[in-house]
Each structure stands twice: as structure tokens, then as C-alpha cells.
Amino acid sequence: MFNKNDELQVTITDQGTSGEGIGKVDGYTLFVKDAVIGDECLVKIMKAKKNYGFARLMEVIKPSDSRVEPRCKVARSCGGCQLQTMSYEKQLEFKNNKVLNNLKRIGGIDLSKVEVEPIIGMDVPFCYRNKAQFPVGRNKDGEICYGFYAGRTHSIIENDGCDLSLQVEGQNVCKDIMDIIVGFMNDYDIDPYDEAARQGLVRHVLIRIGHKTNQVMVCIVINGNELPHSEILIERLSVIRFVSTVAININKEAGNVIMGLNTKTLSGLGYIEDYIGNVKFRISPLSFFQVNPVQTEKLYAKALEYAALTGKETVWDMYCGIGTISLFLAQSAGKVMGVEIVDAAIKDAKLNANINNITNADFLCGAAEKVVPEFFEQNKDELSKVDTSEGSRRSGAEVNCGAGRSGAEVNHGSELCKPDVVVVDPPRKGCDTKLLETITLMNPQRLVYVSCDSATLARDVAWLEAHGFKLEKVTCCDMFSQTIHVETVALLSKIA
């Protein structure tokens, strides 16, 4: 047995899900943060349970082949990357072994009878992300400083040029926005959000940068009405010519949420635009919208290709966001119907609709395990009726298909509605299990499952194999290099 604070000894042999190195000591797990399979540390025990403990990693005696030297100086104190000092081929390799893993231990899938695609990776791993959410407060000497959290705290590590953050046109705006505000802060006299006493007023800044189109976006998140001087400050950001807009997002309540519910647009239009393929989004403040707007496009190609869309079919595109999968995939379909709880989002998706001209998808508004249920079960005599034969496909019976009300009630009658292909693209949590209950009833020819989280891919995956569906393809997709998250894009078959 091994107690708190010893130092030992150890190889790393394996990667957790969470990117921390395993090694054993006389039969003894220990969990090291930043050690990569193959390291030969010295490590300091931080917490020992009876058959494993959690170490810290205090010096590499001898470093694995797949150490690299972390490119950004706070790597290891920042909790946005955890696998910075592994070599990227090494993270393609962890991050497909993890998705692979866990449809057979989760899931129980034989992976045998899967057609199991190569992991999509980046070109360049770094410079990708065209969001960044700042949180502003005081540093140890008082001063005025910004950066991220350290793991599972919200101690601020500083961090004035995260290496993920996009650039446009060469430039670091994210720096320099930020120097700019806090300029701005100490001229004025301007607080930070001091958590603990719930005093101050800047608690964060999110900016937002058009990966095709060099937009920029500012929004200071703060515990207030307004922003003393604002003028000012929009004259200050004026001097970085991408800047175009600057808006106010109002959050006085306690907790860890970045963002409150009112936008207030201080310059500008209120959003920005950018592209995924040739479809053109407008996006606010508060819209989701893909993170790795390269990768994007390359993990949306893969779920059209899954789809296998001929231009007849019909396509439910659940949890949609501001319609970025349904509008894509509404150029190579007959009718896309997509389902959002976000009332703001669904607005987003239908005004995103009419910017393309895209005139064949409609939305729903409502969580996708009510909407979905309710406008089955309203519509179940109809939609059995349906044959979907390639000869009947508009000549089927009507439903109550369509867009604009915030339940499954909606009213534009003449279109077909039952789906040939559904598409899930559902939060960590994955899918409910009342929502893939209606799936099977609504009995599509092939469900496209996009997922964040590997663990409830498995279990959802598990679940419709047991309910009507098989497993045909999966494939990996790197959105988020540095880290441990990874994408991936399943195909699953409706069993004749």
C-alpha cells in the first residue's frame, strides 16, 4: 500500500480516457496527468485509494517516443489542451482507440462486422478554434489579467496567445482584443467579476471569428445593465479593422454559466457571418456553431456521404442548432426537417434558410424527445400510410409537416414528411430514449448518429441494435486537436 506523497518510480503503459498516463508499481495503478504511454517518470502520489492513486508528474527520466515539447508555455497548468506533449500521429491513434474501445466495452459491438473508417485528422493542429470565451479577473499582485481555467477550478492560468485560437490573416486578435479591454478596464476604473463576493462587473469576453469571411465579433459578458464608457471602448476596437461588432451580454446570476439570456448590441450588426461549404450562417452571440470550421466541413462531408442522398429523400435532422447539418444537407435532398430546443436557434436556422435560398427545410421547435414523439403520435396514421416506394415518393399521403410554432403542432400540410434518413447530433448526454423509441416507429432507411461523446454513442448504438438497427460504418473525425475530445460519424441500417 502506497500513501500520500510518495514519490515513485513508474512506466507509463497505457492512456485513460481522459489523456492521463497508466503505469503500475508492484501491481499499484497510478493515474499521472501529462505522461504519455512509454515515459519513465518520477512521480509524487496526490491521492492514494486502496488499489490505485492519483500521482503528479514531477520529473520524465526517460521520455517515450511520442513526447513532444508542449508548444504553449502554460500547457500543463491550462485546463483547455491535455495532450499537448503527445505527438499529434499519437493523438489521432489514442482518440480512435478511445471511440473504438467504447463501442465494444460500452456498447458490446463486434467491431469485426464494422466497416471502421481512418480516423479524419487535421493539415495543421493548431490555430483552429474560432471561438474563445475569456474569463477576466484579478491575479495574484491585483492586477487585471485574463487566460483559461486550470483544471476543474476557476483559478485563471494567463494566457495572452492560446495556440488554438484562429488567426486572421496572420494576426492574434484574440490578443489583441484582449489587451485592448483591459487597457480599457484600468483606464476607467472597470472591476472584474470578483466570483467568490459576486462583485465586479466583467466576468468574460467571447470572441467569434469567421474562419472564410475575417469577421470578428466582441462580447463582454458582465454583472450589470450597461458598460460605463462603452463608446470609448468601441473606438479603441475600432483600430483592428476585422472588429465588426461589439455587443454587451448581461449575466447577474451566481453559478458557473459563461452566458446570460440578453445580447445587447453595442456596434455593428449584431452577428457575423461565415460559411461551412457554400452555405452562408449568420451567427449571434449566443448561436452553437462549430468550433473547427475546417474539420466541420470535412465531418459534415462524411455524414452526407452516410446519408447517401439521391435528391428524393426525406431527412429529420434532430437537435439542429441554427440548421448547419439540415442546410447542408438540404442541397442534396428532397425535404430536411429539422428539430431544435433553442427558440433563438430555430430563428437563426429559418433566417439561415432564406439567406441560401434553401426553400426545402423546415424546423421545429421543442426538445427532440417531446417535438419528435408528439408529431409522431399526431401523425402516425397518415405516416403508416406512406409508401415509400422511389415511384410514390410525392404522391404520398399529407401530414402536418412544417415549421414556425414552438411544439410538434405545425401546419404546412403538403409535404411528405415520413423520413428515408434521420440524423441525430445530440449534446454529451447523447440521445433520449423516448426519441429513439419514435426513431424506430418512424422506421428510417438510415440513421446518421454524429457524436461528441463516445461513451453515449456506444450506449445509444447499443440500443438501436437491440431495436432494429445495425452498426455499418463509423469514422473519427479530429476537431479538436490538443485535447481528448474527438467527433465521430456512425451509419446504422434499418435490419429488413
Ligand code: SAH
The other form holds:
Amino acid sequence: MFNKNDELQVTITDQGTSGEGIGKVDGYTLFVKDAVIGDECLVKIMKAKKNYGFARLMEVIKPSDSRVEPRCKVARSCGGCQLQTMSYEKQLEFKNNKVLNNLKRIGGIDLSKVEVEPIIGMDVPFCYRNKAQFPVGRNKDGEICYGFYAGRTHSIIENDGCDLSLQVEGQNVCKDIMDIIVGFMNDYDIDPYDEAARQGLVRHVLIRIGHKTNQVMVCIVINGNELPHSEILIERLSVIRFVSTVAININKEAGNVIMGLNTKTLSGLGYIEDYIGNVKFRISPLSFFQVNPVQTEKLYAKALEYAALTGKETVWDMYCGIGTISLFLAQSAGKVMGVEIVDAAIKDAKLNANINNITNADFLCGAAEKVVPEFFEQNKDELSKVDTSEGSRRSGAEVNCGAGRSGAEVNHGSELCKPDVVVVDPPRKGCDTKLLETITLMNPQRLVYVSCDSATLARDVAWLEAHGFKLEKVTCCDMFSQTIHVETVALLSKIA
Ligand code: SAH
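What would the structure be for the form predicted together with this ligand, given that what you showed me was the form predicted on its own?
Zooming out: every chain and molecule, the one shown earlier first.
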């Protein structure tokens, strides 16, 4: 048993799911943030429990072979990255193992019967994020500053050039934009927002970058209705030729939600555009869009490969967001139905279908676990028809997708809506059982599961394996290098 403030030497032998190093001293387990497997280090206990404790890394006595010098000077204090001190190769190994261990331990899956493909890593594990949200405040000298929040706090760690942010033609546009904004605030006495006092104007700056278009959007989140002298700011920002839209977002609420509901465009069209594959997307300040466009294409390509589309199939894309997967797959499918709970995202999905002239995608708005069972209930005679041959099964399943469903904004007459393939891409908490039940009743041939949390993926795969599906293939894809997050694509097939 050790006590708070004890200093001791420990060798790190394991890595926890949040990336923290784990070591043992006389049977006592220590969790050490910022330590890497193989490090021999001096640590100080910050919190001591009976059998384990949390310790602070004081000194690396003998570095692990996997340890690298972090590229970013605030890597340790900033809350953004957890794995910068680990070589990228080891990061990928850590992520892959995490997913496979969860499938084994939580899902009870026998991986010897599954084709586990190599993790899809990034070619360049930095400069990938197309979105940055900088809090603006004052540093201890009272100067206006920006950066990122330290882990689990709201104190700003100053950072003028996050190494994860995309650059445009080699230019660190985020830094250049932020420097212009801070200069403008100083020149016109515009205060940053003070969270404690709930005073001051500028809270955050959101920057979004079109990876393929080089279009850049700047959105200033303010605690007020107007940004004084905004015409000067627009003029100053125009020096950066990539900036195509400047907007303000109004957020007068206390609390830590970054964006308010209302946005006003100050210059430009109010959105930027970017592509995933050859599908064009319109991105507004409030729209959700995948943050790593390069890896997103690789992830979707894997999902498409697993969906094994021939051009005729009906695909249901559950949790479709703005329809990125739906529209990507629509090009290779007969018909796609996307389902999403956020109304604004569905509007974006429909708009994006239109601007790409994609006419074989429709969208249902509502909680998937509610609208899909309702849809099934109303069309169950057609949807639950079991037929063996692909052709007759499909022609036997002509369901009128527009048939009087509440919340269902589709109306395109008689169409094939019985799924051959279902794709799910749920939030962290995974799929609702009610939805999984309905999917099994809808009886697709294949289910492609895109997951951002392998613990809930494992739980849901176990459920599906107990209900007529078999996990065939798994591929992890790294969308967020330097962080602990990892995406997984899994293919499940219906057992004949
Ligand atoms: N497939 C999309 C978005 C995935 S993120 C993409 O790749 O871009 C998960 C999405 O699920 C979010 O858009 C979220 O709004 C949506 N969502 C969350 N709960 C939901 C529910 N119960 N039913 C339908 N959609 C839901």
C-alpha cells in the first residue's frame, strides 16, 4: 500500500484503454498518464486507493523503444492528443489490440474464425483535421490568447499551430487566421469571453477547411448579436486568399456547448464545399462532417468493399448523419435509405443528394430504433418476405416507401425498400436493441458495422451472432492519429 505524494520507480508493462501507462510495484497497480509501455520512470502518486493508484510521470529514467519526442510543444498539457509520445507504429498496434481485445473479452468472439485485416493507418499521421475550434481568452499576463483546453479543464493551453490541423498549400492557415483575429480584437478593444464572469464577446473561433477545394470558413462564436467593426475583420482576413466565408455564431448561454443555434454569414456563401470520393458536400458552420477527409475515404472504401454492391441492391444506412456513407454507397447501389435523428443533418443529406444529382437516396428523420420498427410494422408483409434467389426476393419486395409514415419524409411511390445490405454507424453507445431486432426481421444478407467504440461494437456483434449473423471480417481504420480513438468496420453475414 502506498500513499499520496509517494515517489517511486516503476516499469510500464501495459497500456490502458485511455492510453495511460500501467505498471506494478509490489503488486500495487499504478496508472501513469503520458507513460509508454517499456518506459522505466519515476512517478509521484496523486491519488492512492487500496489496490491501485494514479500517478504523475515525473521523469523518464529509461525510455521505451516506442517512445518518441512529441512534435507538439504542448503535447502533454493540451487535452487533444494522448499518444504523441508513442511511435505511430505502436499507436496503430495499440489501437488494433484494443479493438480485438474488446471483441474477444466483451463480445466473446472467437477471432480465429474471423478475417482480421491489417489496420488502415495514415500515410502522414499529422496535419489531418479539417476542423479546429479554438477557445479565446486571456493568459496570466492579461493578453488575449487562444489555444486548446487542457484535459478535463477549461484553462486554455496556448497553442498557435496545432500539428493536427490541415494546412492549405503548406500554409498554416489556422495560425494566420487566429493571429489576424487576435490583432483585430486588440486594435478594436474587443474582449474575449470570460466564462466565470460571463462577460466579454469572443468565445471561440471555428475554422473549417475543404481538403480538396482549399476553401476555408471562419466562424467567430460570440456572446452577443453583433461583432463590431466586422467589415475590418473581413478585409483583414481576405489577405488569406483561401478564406471564402466569414460568419458569426451567437452563443449567449452559460456552459460548455461551443456553438449556439444561430449563425449569420458576414461574407461569402455561408458554407464551404468538400468532396468524399467524388461526392460533393456542402459544409455550414453547424453541419457535422468527418474531420479526417483522407481516412474517411479509406474507411468508406472498406465499407463499400464489405457491402459488396453490384449496383442493384437496396441499402439502409442507419445513423446516416448528413448522408456521407449513404451518398458514397448510392453510386454503387440500386437504392439507399438513410436514417438519422437530427433534422438539420437530414436537410443537409437531401441537399447534398441534390447537388450531386443523386436520385436513388432517400432519408428518414427520427430515432432509428423508433422509425425503422414503425416502417417495418407498416410494411412488414413485404419486408419480411423470405426468398432465396436474389432476383425474386427483390422483386417480391416492392414496398411503397411513401406509404403514410409519420416523420418519414420520403415519397417516391413504389420502390424497393427491403434491404439487401444494412450499414450502421452509431454514436459511441452503439445500436439500440430494438433497432437490431428490426434489422434481423428485415433480413438483410449483409450488415456492415462502422464503429467508433469497439466496446459497444463487441456487445452488438455478440447480440447479432446470437440472432442469425456471423462476424466475417474486421478492419480497424485510424482516423485520429495521436489520440486514442479508432474506427472499426466489421462485416456480418446472415447465416444461410
Ligand atoms: N454516418 C455518418 C454519421 C455517423 S455519427 C457519417 O459518417 O458522417 C452518428 C450519427 O448518429 C450522428 O449523426 C447522430 O446524430 C446520429 N444518431 C444518434 N442517435 C441516433 C438515433 N437514435 N437514431 C438515428 N440517428 C442517431
